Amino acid sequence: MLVVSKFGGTSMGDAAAMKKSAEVCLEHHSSVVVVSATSGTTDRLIEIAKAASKGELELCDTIIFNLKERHTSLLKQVAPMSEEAASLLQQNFTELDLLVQNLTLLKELTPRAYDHMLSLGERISSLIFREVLRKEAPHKEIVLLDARSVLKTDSHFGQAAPLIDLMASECKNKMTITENKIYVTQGFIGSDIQGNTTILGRGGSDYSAALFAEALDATCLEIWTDVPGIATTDPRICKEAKIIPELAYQEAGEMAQYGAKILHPATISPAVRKSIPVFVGSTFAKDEPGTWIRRTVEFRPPVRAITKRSAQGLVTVTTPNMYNASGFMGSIFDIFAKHRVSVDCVTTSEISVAITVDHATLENIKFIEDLKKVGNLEIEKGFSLISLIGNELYRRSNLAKTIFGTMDEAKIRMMSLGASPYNFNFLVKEDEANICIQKLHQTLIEAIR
């Protein structure tokens, strides 16, 4: 049995949390562990590169000061008397201090910098978590592995693609697993052919979670958090909310592509190549059923969840050139390419094609530039994308009308249904969102139970 664990933020956001996590994976087997940095840690790296790219010194030393005092404490609670744990330490300082420095001086944040600032909070977070795991399981050994040497990606900075075949590899050559053996590692982080630091986008601890998983052929992949698994909807809009006991893969994976922030909306694919199952739990109450993902579920709900993705905006392209012209849609969907922007919902006309982004999107200059040469642009804000997540949605012969009926209020911007038997999506004005969202559960989810 091959189990690879991953623990977030709040799993390492203090020594109990830490130790929590660490009896977590001794009662659970685990042979690989992927952490995220502590909790905070990557938005306090993010405010020190963009400061030290303007020149701020002294607000980059005052961040630089509690992060250090922070981790400090944190090691010298877990592990007061290692010399290596504290040496290793210093020396991911030294290199933040660096690194602050060449940008202070060079005025300028490039992709590759920023990329290598940001791994420093998993890397930080991993060697005193392996101290933890240390005192936790003497008997064990407990190997630090530094993931840039066994994950490999393109040299796509800030979003790094991964080279799988070449990680199965690496991971083959560089790790062997056996039952006396954990080895801990980072989450979000990679290198190029290069040995440029890279990193996978936010969010990516999951992702390398799963990418380990499938490079060894891992019996399950765990996936801990401080929530007990994967509900109905977000708990903190609609209280009735439910933890799911079982998803299907493809369930999941359009539940984490539209908003579920329990799961990085890559994590599924790995595990599906390999049919490895999912669990998703809570550190904090770690004999909680929580939520399994697999192939095959028994039950299969019209509606299993319904998710929300805020900050959304419209993009609509109108162009005269569309009527019976080919090659338009191409030309668009070859920016969104170029610029790696995902489609999420598209809807076309005979002039016009609009497709909801992320408002973060409309903040590349050149994406929008770039799309402004193909037509007319016309760009909305202030919208949230709501989504039905459940099995053959677009047989269901009375889902439209029972959706329409109990948002009678809301004025609905957009809509996609067919593309996928998995989801229904509608874009509404993100103030008439949650009270959408509570009608809806009560309608779909709470009346069927």
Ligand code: ADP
Contents of the next structure:
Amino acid sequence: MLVVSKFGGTSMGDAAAMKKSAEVCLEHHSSVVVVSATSGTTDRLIEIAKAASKGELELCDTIIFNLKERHTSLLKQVAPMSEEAASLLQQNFTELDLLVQNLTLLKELTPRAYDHMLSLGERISSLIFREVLRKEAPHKEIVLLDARSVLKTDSHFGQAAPLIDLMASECKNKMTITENKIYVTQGFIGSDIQGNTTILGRGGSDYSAALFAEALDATCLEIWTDVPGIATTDPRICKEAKIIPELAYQEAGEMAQYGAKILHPATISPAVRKSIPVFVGSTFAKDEPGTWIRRTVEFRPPVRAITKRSAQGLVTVTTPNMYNASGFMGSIFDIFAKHRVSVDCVTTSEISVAITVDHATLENIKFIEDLKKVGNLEIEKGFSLISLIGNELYRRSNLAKTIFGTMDEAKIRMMSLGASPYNFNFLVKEDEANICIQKLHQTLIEAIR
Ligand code: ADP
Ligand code: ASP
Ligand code: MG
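Please move on to the form predicted in complex with the ligand, as the form predicted alone is already shown.
Full complex below, order starting with the chain above.
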């Protein structure tokens, strides 16, 4: 048995949460523990990076002071006597100071520096969490593993892609799994062939854990977070949301892709490749049944869940040349692939293609410039993409009628049904999204429970 367990930011949030996380590790016989930065820390590091590159030293100092206070006091609570941990913590903050000095001097934030800066959150939380595990399991060997020594990626900073075979051989060379040993390592971070630090994209710790599970042929991947499993919709949007006991890989993959923040979109692929079952549960309610994600599940309802992706833009590319012209779509999708932008929801007419993208992607000037070369560009902002996730959705009679009927006056700007049997997407104004989800949840999920 080889269990890889991942703990999110809230599970690392304070000394009590860390203790609970350690209890879960021991109860579940985890061999590899992948941790996120403490809650909010990655956001703070982004603020520091931006402020430093604008030369706003005072703002940087304030945020760094608070981060240092928080983590020093956390370490003092969990391991007041560990000089080794105190010195490692100090080294990380010295590195942060150095990075800030460089950025303020150069007034430029390179993608490489950005990734390096963001890696500090996970590096700090992992060294503190190792001390908690040491205390809770004095009979075990607790090894702090630098994820960058094994999780090898390409050099696409900000959203690096893992080099799966290389990672597998690095893990086999550098890790020996025994019953008496627990590896504590960082989620979210890796390094390229040259040794530069890279990150896998926001929320990437889930993906890291899945990659470790794949590389080590784990028997189970556990994602421990702040909700007791994957629910029929985000419980923050709809309090009637219910935990789903069992999900198929496809369903969970679609949910993650279409905005269920509980899983990073790429988490499921490594598990699928090695048929590793995935468990999702809450560190704070560890005895609840949680959600199991497997290849096959007994019950596959037509509508399983509703997800939301916020801050969506709609990019419409129009060309008069599309009549009888081949290659127009291909050139657009090539641009998306070149810039690693996923095509989530797309509709086409004879002369135009409309594709949803995250607002953040619209800030990528090179991406926009490339699209402009293909046709006229219209950009609209302020939408949410709502997705119904289920099974054989296009066979469900009256689904569109039910959706339109339920949502009354909310305007659907665009919709897409039929390409995948697992989802039905539509774009609505951001401020109408939550109410739409609540109504749809009532009609399509609660009413037929
Ligand atoms: P972590 O830091 O542990 O990775 P995240 O904040 O990334 O935690 O993900 C957990 C959050 O995902 C929950 O607090 C919840 O608000 C949100 N979420 C979104 N959709 C769902 C869903 N369908 N089921 C459960 N949680 C969801
Ligand atoms: N700390 C990283 C983030 O906030 C990765 C993660 O938590 O999964 O995006
Ligand atoms: Mg997360």
